[in-house]
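So this first bit is one chain, no partners, the form predicted on its own, shown in structure tokens.
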Amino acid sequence: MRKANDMKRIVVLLAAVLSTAALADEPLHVVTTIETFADLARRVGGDKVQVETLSHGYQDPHFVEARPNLMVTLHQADLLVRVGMDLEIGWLPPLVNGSRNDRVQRGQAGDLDCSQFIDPLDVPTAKVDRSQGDIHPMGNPHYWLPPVNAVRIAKGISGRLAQLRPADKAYFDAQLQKFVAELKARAPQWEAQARKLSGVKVVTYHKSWSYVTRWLNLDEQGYIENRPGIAPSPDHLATLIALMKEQKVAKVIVEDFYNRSIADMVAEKAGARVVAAPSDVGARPAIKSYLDLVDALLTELNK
């Protein structure tokens, strides 16, 4: 009887060891809130990750429908990678709560807020309230487009993957360096395109291009939405058009997902050109990676 019990314990222990080993070989399930982060996670995670995204690049990331199937996706996640700075405040919290997944709750190792890796812009210096529009108290959350920030985000994701799977740290480090090398190879082309844009005067539809205008040294003159997320008044548009004529503003930048009718009207009256600009991987069928996204954005801006 004693030998039989000992044998049972050995079998149970062996099964547990084999189960743990099998889990260690399974890809980490990474879920991101935007498609650009999904691409970065795939690049630094390689074949050690399985990546899904909760939104699509052709959507406004402020407004994503919190569908039940997204809770199921989050329930299976080992890591949630989010923009933070309240970009997803209107839709992500109920999904996380409804997922019943302790791994991805705030403050856990499976929750990664990528805003910690960048230097925030447009941080309000006075009290913020909803009458001022969609103003983010922690700063502008549209930070992922400039390459310097993409590298910081990729490095942050790589570090968290290594924390969750320490045995694969060397692999994640190598994948990160491969991505950085790809960016360096593309840098001369991007820098040549950026030089042509330096000092160009622009107006943007939503105050979401601050990181891009700083990166490219574009001269922001104003915004179609005088209060973010709130339709502009006729008086504001008249004032903006007059300013654009006076300052000889060349371009009006508007994300692909916005209705262009107001931007087209403002540009026509001011003698400017509308730039329909992609802001996320997946914004257009041809934009399948971060590299594609930067290529497409710089091409549109230089037309």
Second form
Amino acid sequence: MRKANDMKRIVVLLAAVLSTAALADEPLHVVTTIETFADLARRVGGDKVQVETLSHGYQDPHFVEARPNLMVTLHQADLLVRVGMDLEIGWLPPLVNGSRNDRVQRGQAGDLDCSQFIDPLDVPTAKVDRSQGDIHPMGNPHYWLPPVNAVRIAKGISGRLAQLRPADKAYFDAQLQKFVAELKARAPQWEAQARKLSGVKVVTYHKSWSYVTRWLNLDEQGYIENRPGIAPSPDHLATLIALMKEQKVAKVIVEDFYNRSIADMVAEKAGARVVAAPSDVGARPAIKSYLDLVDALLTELNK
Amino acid sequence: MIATLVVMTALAQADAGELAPPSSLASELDAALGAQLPDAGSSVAPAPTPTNAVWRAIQSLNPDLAAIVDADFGGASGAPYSLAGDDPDLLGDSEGQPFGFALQEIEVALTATVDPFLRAELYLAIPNLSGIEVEEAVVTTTSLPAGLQLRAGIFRSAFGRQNGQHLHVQDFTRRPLVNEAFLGADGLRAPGLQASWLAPTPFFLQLSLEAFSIGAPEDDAGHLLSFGGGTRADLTYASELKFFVPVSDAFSIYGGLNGALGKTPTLRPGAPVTLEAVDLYLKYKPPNVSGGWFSVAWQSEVFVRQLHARDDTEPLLLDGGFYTQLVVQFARQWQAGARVDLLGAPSNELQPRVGRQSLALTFMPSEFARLRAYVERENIPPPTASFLSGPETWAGYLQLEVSIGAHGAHLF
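Okay, that is the form predicted on its own; can I get the form predicted together with the partner chain now?
Every chain and every other molecule in the complex is listed next, the one we just looked at coming first.
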């Protein structure tokens, strides 16, 4: 009798150990909305995560097609890492709804809005409406480029991974430290490049460089797309060109995915130079990581 | 050259070692690493400034509210063959030659999460100022296991492609002829229940089963109606199998096989009707918009319907119809479309042959407004002649569509 009980105990124990072992070995399935977050998740998650991304760096993150295969991707996700601040509002909600995955529904532990980790810029302080274009009422969502924000986001992801897999907390912490050490090793080089950009007057295509211009102390003089999401009028472009000439604006910064024809025209008339700048990992084939992204961005801006 | 300079600067800094001032970026990174983050358990962003009135408004628990208005100006050489519920009705109840203004539809949408398990959507529509209709009022589960989902309330069936879509996602001013002819003036939508299953396949495969209680039509449609006959206890059943193939980043194939079973209210009221349809949507859209916002989408639906017209012993009568359309976005703000419709293919006493050819040119000044010019030609081809022949009716519309309120998402 006693022996049978012992046997039972051993079997139960074995089963428990085996099942936890199986669970622990199974990597967490992380899905991110942009490729930069995918790289950060891979850095802090190491071999404990398997990461997929819903959009690519060469795409405008405002306009991703809600293709149904992305629902299948989300269906298997343990964690959805998103930009928030309404950046993905035009395409992510139907994918989350269609995923039939309660882990990643809004407010669940598997839903991570990374905008909570950064200090938002361009938050409207008065009532806004769409006469100002397709504005983001919660602030500017293009926040992932400055290294300080990347560290905060990576730390946020690491924290959430640890919450989902408490047993691996030490591993995620160590991965995060390793990532930050890598960034710090690059810091002197980035600072040297940044110093040359301080105070440089720029015009940007979309108002999506606020975090970068603050980090690099660029002087934002205006925007080609003065009302977000709305094609600029010839009147506005004429005013902008006049302003650029007067202020001696040197550079026009355009994300890789925007059509360059308008920027080229404005830059030519104003005597400025167009900087086609990558804004996400994957924007170009050579940009495979966040470190590559900052390297490429600073190199482009310094050209 | 620049890279060399960068490397040299970096080396110089590294060489300077202890003498150089400590990197301020590195210490900022350390500070960011050490900073207390917001509660890692919360998934939504905290208030940037907790007293901000804008933020308080965003954080209200009110449903997302949006309204869409479609207003038209148009004219036609004669009355259209049929009108879908949300087609612009220039004539109203009057006779004669249609000309003037119409308020094609006003739609008010309220959507919100109910609780951790349910989401609710309410769409009220006023087509042609004819009174409030409940276009959809539907509750959807969000947390069923095994890829299952239930929807209950009144909702648009997933039958085919255009039936599930609201007016404002149509690329043409009027719905295709097959909508009214096979699914009813308001399409296949009624109080009902839908169970659907997302198959655990590496590609998208979804099976839906639906049951509806469809009321008898108020007016005589003048032709065969598929559903709404029999008693209130006679349910209409539908089932759809949808699949999606992402051939490449740019090229997508989305299709469906659909079947429905119900009782007709016309011709031989209460007789069983079966309806089958195949829908196919092919889209080419490069993901990088710097290519010039170009996309091309080809969409087609083919319907076949069977009925014993007089008694259950005679052979099944068969009729069918289809539409095929091509829509090309050729600039950020412009798209053009062409569509060909044909009913009565094959034709018989159930359904005469009716053809329609239409063109649409749409200007989108922003994501929230559209101005569309639409021209169509309807014809009744004689049984043996070409589908383009026969008496014709021309119509043209200018359609203005605006959407206000919560930012809607685009379904594929």
